[in-house]
Structure formats: C-alpha cells, structure tokens
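Heads up, the chain below is alone and in the form predicted on its own; it's given as structure tokens.
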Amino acid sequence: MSWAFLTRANSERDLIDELGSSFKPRQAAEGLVSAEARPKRHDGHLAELAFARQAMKVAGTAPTDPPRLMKALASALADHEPKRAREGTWTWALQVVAPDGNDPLDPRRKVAAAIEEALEAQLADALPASVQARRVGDAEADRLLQVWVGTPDKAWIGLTAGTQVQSRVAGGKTKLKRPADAVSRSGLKLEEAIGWIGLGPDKGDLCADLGAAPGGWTQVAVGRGATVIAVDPAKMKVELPKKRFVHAQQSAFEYVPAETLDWVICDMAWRPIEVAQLLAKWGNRVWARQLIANFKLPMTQKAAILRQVLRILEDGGWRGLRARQLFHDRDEVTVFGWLDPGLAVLGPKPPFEFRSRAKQTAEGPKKAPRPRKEPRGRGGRATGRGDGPRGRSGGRSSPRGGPRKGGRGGRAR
C-alpha cells in the first residue's frame, strides 16, 4: 500500500529528502508527494514527518467528476468492510482538499469545492446504510476518507486510520486568527505548536523565552498563566503583569537561570546549528524540563540541517523530539522535546562560563575555568544567575519518563 503526503508549496524537495531514497518518493503534483512506503520509528510505529502536513494511505486515483469519484469512494469503503467485521464498528469522516500551490487562482481549489458540495449531496444515497451510520466529525473519526485534488481532472483517494494521519484538520492547515492586541504574528506559531503538541507553558509554570523581543511568544505564555523570563538585549514591546513577567536584557547566549525551569521556549532569528547548541546546553545543564523552539532553516538542504539540529538536541539530553513545519511557520520548523529524567535526577550543573559564541559547545567547558571577573557580552553583564523571578526548581523527573505538565517539582540537588 503506497502513501501520499501533502506539503507546503515549494517544500516538495524537502519532504522527498526527509523520506529518503529507499522509499522512492516523488513529486506527484504541486504540494503532493507520493512514496512506496512510510518511515517507521525504532519502536515500529509510523514516523511523524516534519515537512508533511497530512498523510494518506492511498487506495487509488480517480477522475474528479463526482459520479465516477463517488463510485471509487464507495469501493474504498467497501474494501474495508472485512476489517470492520474483524475490528468492530469504526467511524469515518470525509475530507476533500486541494494541495498547496503558488498560483493564487489555482483551479484545483474550485474543483475541490465543487467535489465536496456534490459528495455531501450524494453520500446519503450512494453509500450503504451501515456505512452512513458511522460517519462522524473529523476530530472523532477512527478513519479519514480522503480526497486530494492533485490535478483538475485527477484525485488521489484513500481511507487512513486516525492514528496514522499527520493532522485531524483538513489538509493539515491549522489556521489561527491573530488577536487584536498581539505584538507580532510570531505568537501564532507558539499557539499552533501548543495545539499540535497538546501541552505548553501553563498556569503556575516558570518559563524562559530566549530571543524574546518584541514579545510575541512571551505574550502567549503569560496569557496562558505562566511566569516568563524574557531574555533579549532588545526592548520588549509588550506590557504584561510584573508579577508574571520580567525582562532579562541580555543575550540569550549569556543568560543563566537561577534554577531549573519548567519550560524554555525559543524563536530566535539566528543560525539553526548555534541555536541547537545553545538549547543542548540547556538540556545538559538541566536548566529546563521541556522545550519548544522554532528553527530558521536555510533555503536549501532543510532536511539535512534539521537532522543535524535534532542530533545536537538529543546529545544535549532532550528526548521525545518531534519536529513539524507548522502552518504558521515559514522557512522554519518547530521542535518539541522533554528532558531526559536521568539528567533531571542529577540536578543542574554549575553555571557555564561564557567565553565567546565561536567557542560555545553543547557540552560547555571541558574543565572548570580559573576564577576571573565576569565578562561583558554584547547584551549586558553575564551574572551567572537569572535576573528573573524564582520559580520551581528541577530535579524531579516526569512520570513515565515523559513530558510533565504543571505541578511543583522538588529542588534539584
């Protein structure tokens, strides 16, 4: 059974590189990539793909005229009736999508809209009663009956388990509306990331926002109830409650927290490898339990750079790493991870010595430096302690070795 994937227009090559040649991926249409198989994780489950918005287990292709398309869809559902008998009753939902394209007047969009209208009108009469009764909404469906209009006259169809898709949203496009008081559009990236992950900085959490200015991510985290230390030499453009917000006006490469935090979030306009090395240091030194970071990728070799970023983060002690080019990302990828509980139990290491960006590594200095005066960086004095409010200390690993949401941890020893 072959697979197909929706991706951002002009990201087809990135997805093909991510899949790898062994799966024989190819661009089937603009915004649509097909492959003979799909990568799996070490535990045998299907891998989540960073550059794919949606996934489909392909049943075949069909003409886009509604009568013949309806016949193909009915056949796809009928082919799964034996599985239904073995597995028991399952539910399904219909999604008709036009892949991404560069043409603002892409004809596939009109075709998809017409197909969806026709199918909605005909489904009740064309499908068996047993099938009709099991149709539900996208979020609740066990399987998605998918129709992707790859070309104006050709559609890809499939019936994919809800656990195997990339998103429950049609086309994988989670569109959010920018609040009127939002200081920048970047806050939408964090909001979408939290929805994708299923958790994020929340009430009672202590969070560091690296490269925070002008304050889009800080604004979202504080709005969710977290206390945020915003780290950036530039001025912040948000006014937030002083009890839950402080500005550490210094470089993110110099800042050291006073104790282990619940979250480190990062949306820095900086080279991705250097940002990964900085965040690996946060993991190795047990400065935060959970991570959400946005990495700005180069115009070429995005998949290769992303693999390097993830290796650096894993070497830094971050586990459960997930990466996705979200709808509100541009030439970026958002990454989530949680700290290795083995590191958390050991507690934070002594503050690192800031030498220079060129000499920084994910592991920090090999040996303790000689005592000397604190150097001044471009963004201000490196004090060796955080300038923000004190919060929960680290040291307690999360249940089952996974990410932990909320709750007070014990002080790291």
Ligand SMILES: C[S@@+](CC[C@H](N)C(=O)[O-])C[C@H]1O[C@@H](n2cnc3c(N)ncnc32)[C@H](O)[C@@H]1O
Second form
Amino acid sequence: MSWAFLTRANSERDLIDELGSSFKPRQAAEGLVSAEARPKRHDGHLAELAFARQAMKVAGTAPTDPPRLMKALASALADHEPKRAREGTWTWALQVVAPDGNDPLDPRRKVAAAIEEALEAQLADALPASVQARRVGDAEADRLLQVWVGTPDKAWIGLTAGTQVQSRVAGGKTKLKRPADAVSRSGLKLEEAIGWIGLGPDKGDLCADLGAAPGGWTQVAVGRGATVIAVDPAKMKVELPKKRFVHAQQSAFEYVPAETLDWVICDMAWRPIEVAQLLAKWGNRVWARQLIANFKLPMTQKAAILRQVLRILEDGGWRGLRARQLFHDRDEVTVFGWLDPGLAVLGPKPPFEFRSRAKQTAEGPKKAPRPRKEPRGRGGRATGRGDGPRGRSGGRSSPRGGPRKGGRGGRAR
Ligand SMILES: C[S@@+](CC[C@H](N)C(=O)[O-])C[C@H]1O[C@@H](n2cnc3c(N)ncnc32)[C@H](O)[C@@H]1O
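Could I have the structure of this protein in the form predicted in complex with the named molecule, to go alongside the form predicted on its own above?
Shown next: the complete complex, the earlier chain at its head.
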C-alpha cells in the first residue's frame, strides 16, 4: 500500500529527505510526494511527518474527468464496505484538493473546483447500494475520501483513516485570520500551533516567551489567560495588563527563571542548533514543563537540521516531541514537547513577580518571598521523583500521562 503526501510547494525535497530513501519517496507532482511506505514510531504507530501537510493511503490514480473519477471513488468506498463489520457503521467526508504550487494561475485549481462541483451534485447517486456509510463533515469522519489533482489529467485518490491523515483540514492548510489588534503576523503561528497540539498556555499558567518582541505570541498567551514573562532584548510593542505580563529585556541565553514554569514558548530568530541547546537546558533544569518552539530553517538541508534539533531536545529531557511546518510558518518548523511530570521542580512558588536569577545575583531580590500556605505534602523544594511536591498541580498529569492541560486550578497570581 503506497502513500502520498501534500507538502508546501518547494518543500518536496525536504519531505523526501525526511522520509528517507528506504521508503522510496519521489516527487509525483508539484506539492505532491509519493512513497512506498511510511515511517513508524518506536511504538509502532505511524510517525508524524514535519514537512507533510496531509497524508493519503493511495487507493489508486484516476483520470480527472468526473464520470471516470466518480467510478473510481465509488469503487474505493465499496471496497471498504466489507470491513464495516469490524468498524461498525462508518462515516466519510469528501475532500478535493489541488496541491500547493508556485503558479498563481495553476490550472489544477480550476480542475479541482470543477471536480468538486460535479461530485457534490452526483456522487451520492453514483454509489452502489452496498455502500451504507454516511457522509459527514471533515472533523468527524472516520475516513477521508481524498481526491488530489496532481496534474490537470490525473488525480490521486484514497480513503484514509482520520487518525492517519495528519490534518483533517482540506489540503492541511489551517488558514487563520489575523485579529485587528494583533501586533504581528507571528501570533497566528502560535494560534495554529495550539490548534495542532490541542494544548497551549492557558488560564492561570505561567509562561516564558523567548524572542517575544514585538509581542504577537505574548498577546496570544495573555489572551488565553496565561501570565507571560516576555524575554527579548528588542522592544515590546504591546499594551497588556501589568499583572499578566512583564518584559525581561535581555538575551534568552542569559535569562534564568526563578521557578518551574508551565510553558516555555520560543520564536527566537536565532540559529536552530543553538536555540535547541538553550531549550535542552530548559528541559534538563526543569525550568518549564511544556514547550512550543518555532525553529528558523532558512538552510537547504532542513530535514537534517530538524533531526539534529529534535535529538538535542530529546537529550534535554523533552518527550512526546512533535514537529510540523505549519501553514503560517515560513522557512520554519514548530516543535512541541513536554517533560516527565514526575521530575523535580523549582519551588515552592511565591505569588508571581518578575524575578530573574541573574538579576537577583546582581541586585539582590526585590523582596523576600512571602511565605504561602502550602497544601499538605507541599513542603520545600522537591529533590526528586516522588519526593514531595511535583509541579504546580502536585504532579497531576494528563490522563495519558502526557502533557498537562490547564494551570494550577485557578490559583490567583
Ligand atoms: C520572529 S521575531 C519574534 C516575533 C514574536 N514571536 C511575535 O509574535 O511578535 C524574533 C525575535 O527574536 C529575538 N531574538 C533574537 N535573538 C534573541 C536572543 N538571544 N534572546 C532573545 N530574543 C532574541 C529578536 O529580537 C526578535 O524580536
């Protein structure tokens, strides 16, 4: 069973490099890469591919003239029907996509629009009676019935499980609209990342934003209810409530948080390997529990550098690492990771105030931390696994044992 992938125009090479030669990947068309198989993770699940926007388990190719294409799609649905007993009543959604291209007048777009119109009007009638499956929306379908117009004459078709497509959005393009008050376009990258991960700085969370200026990411995180320490030598250009935001006007390579934070988010315009090393330090020292970082990859060997970045982060203790070149990313890749919730944290935590250790050494702390009533079992600094306090939530983790959602139960800061 072969696979096909949509990618950004000009990123085909990156995806081919990422897949690796053993899967025999090749550029099938502009914005479209095919491969004989797809890499798996250590646990046997399909690996997420950073440079693929969407994936398709290829059922075949078909001419793009609607009657013949319709026949091929009907037979793909009918072929799947016997497996229904195993899956129960199943549902499908139709997606017709013209892959990404450089030509603003790419003829594949017109062909895709014509196909979509014809299929919307006639596909239901063309299905054999054996097909009992219901058609539903993209977000809820068990399977996506995919039509990718690789060339004006030839479409790739597939019926792929919703869990295997990488994105349920047609073409994998999550287009977000820049809010009127957004200080930069960059905020969209964080918003898209949060949608992709399903998790992000939230109400009550404490978050460091490395490379924060002019303030788009900070704005998004504060807008979601987090308190943000924005670290950047450059000027911030956002007006935000003082209680929820502070600017540490210094290099992120010098900044040291005073306690374990819920998140470190990072959009620093700096060399990716050095940024990865910095974030590995954040992991090793348990300075933050969860990570969203955007790595700038202007070089040609993006996949190789990304592999190196991920290795460095993993050595830094970051787990569950995922990487994607998101729609709003340019020559960049966004990475998510989390730390083992059992790791020791820095604490106990005083009410929020901006304290950089580097600053404290130079000037001494502004005021002694006010002693705070700790719930039972939250004594002094934790020294290891199972040794008293384990994070802001006392070691609570998500049900999957993965990243923790939400903050500290609404503790006022
Ligand atoms: C792409 S901009 C960040 C945009 C920001 N995320 C936003 O949404 O507005 C990159 C930023 O990285 C910052 N930067 C570069 N080197 C840095 C360093 N060593 N420490 C902190 N920030 C740095 C730059 O000053 C610049 O403001």
